[in-house]
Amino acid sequence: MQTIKISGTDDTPGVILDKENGLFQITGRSLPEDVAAFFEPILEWMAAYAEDPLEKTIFDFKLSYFNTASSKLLLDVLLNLEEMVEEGHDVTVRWYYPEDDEDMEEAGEEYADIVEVPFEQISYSLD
């Protein structure tokens, strides 16, 4: 399975989907001009991965900002992970947020309420 590595920019998140090394993460800021086009290969990769996932999947979200359009596509990523859980796979989401950013903390809490996936909320210092 081919690895996806997208370097983050001011408008697009960094993405690593690397089955071989068990590394799954979306980081940075997400406000791409065409959010559907940006997330399409990610969602396609996730669907293929769900056919034969690792024994344990830990997916890290470490976003500093995302717009409304991105929030729907992030939910689609989480719904893919939820389907894997429903099929009996071991999946954990780690939602990282800056310790002083209540909006990002609440976003993680809201996603955790929507999807049936084990969620870890992890605050970190920007220092």
Given for the second form:
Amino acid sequence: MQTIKISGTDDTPGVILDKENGLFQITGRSLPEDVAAFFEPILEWMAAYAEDPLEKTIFDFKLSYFNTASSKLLLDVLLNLEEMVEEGHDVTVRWYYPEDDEDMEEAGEEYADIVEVPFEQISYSLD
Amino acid sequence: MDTTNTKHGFLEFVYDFYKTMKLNEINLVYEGEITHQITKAFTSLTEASMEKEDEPSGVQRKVFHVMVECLQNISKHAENSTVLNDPLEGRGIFMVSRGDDMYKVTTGNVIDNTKVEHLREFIDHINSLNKDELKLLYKKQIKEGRLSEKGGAGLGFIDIVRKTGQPLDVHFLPVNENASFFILISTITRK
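For comparison with the form predicted alone, kindly provide the form predicted together with its partner chain.
After this comes the whole thing, all chains and molecules, with the earlier chain placed first.
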């Protein structure tokens, strides 16, 4: 499978989807001008990956900000992971949030409530 | 603007405008088309100014959130207001003011009268909900809502009230029989 590697900018997240090295990450800020177009290749990749995933998939979300339009697309990514879980695959989401950011922590808790995927909440220091 | 009178009137206006801005503690005001570039410029400008003022990171984040959602609301929902001889969609007025206790983010844009009632009811409903009810509504909307053609998720107002913990202050001023001017004021308390 081809690897997706997108560098983050001040309005689009960094994305790594690398099956060979078992790296799955969405990081940084997400408020793209065209949120659907930005996430389209990511969701396509996820759908293809779900056909034949690794034995264990650990997906990292380490976002400092996302707008409400992005929140919908992030849920779509998580729903892809949920489908993999439903098919018996081993999937874990690691949700990183800045240690003083309650809203980002709560956003992770809410996603964990919505989708049936094991979530780990991990706080980190911005310094 | 070639006569001395008009010019004098204009200079008075500039000074009055300056004084009004000072009086209302307005840091930023803009009228025109709201593009993605404008959104990025305003948010980074405001971030830099909050950073300089040593605003707590929690307040900075909330102001950032509210600004982005408000600006995107205008760019996605402001009507083509031919009534105002304004050929462009996605235009409006945008203001950020900072007082001792709070930031206020204010937007104003023309909307079609057919949308007023629904919008008023929706915002009244959001304003009436407590924290847990807002959370439920957010979850329901994110699960069931579809991304609109313009890329809106229908979550912006809910998110603002959740993040700020303050009700939205909304007003609809008549423009003509077809359109209204929609004013939305969001408050972020400084703690």
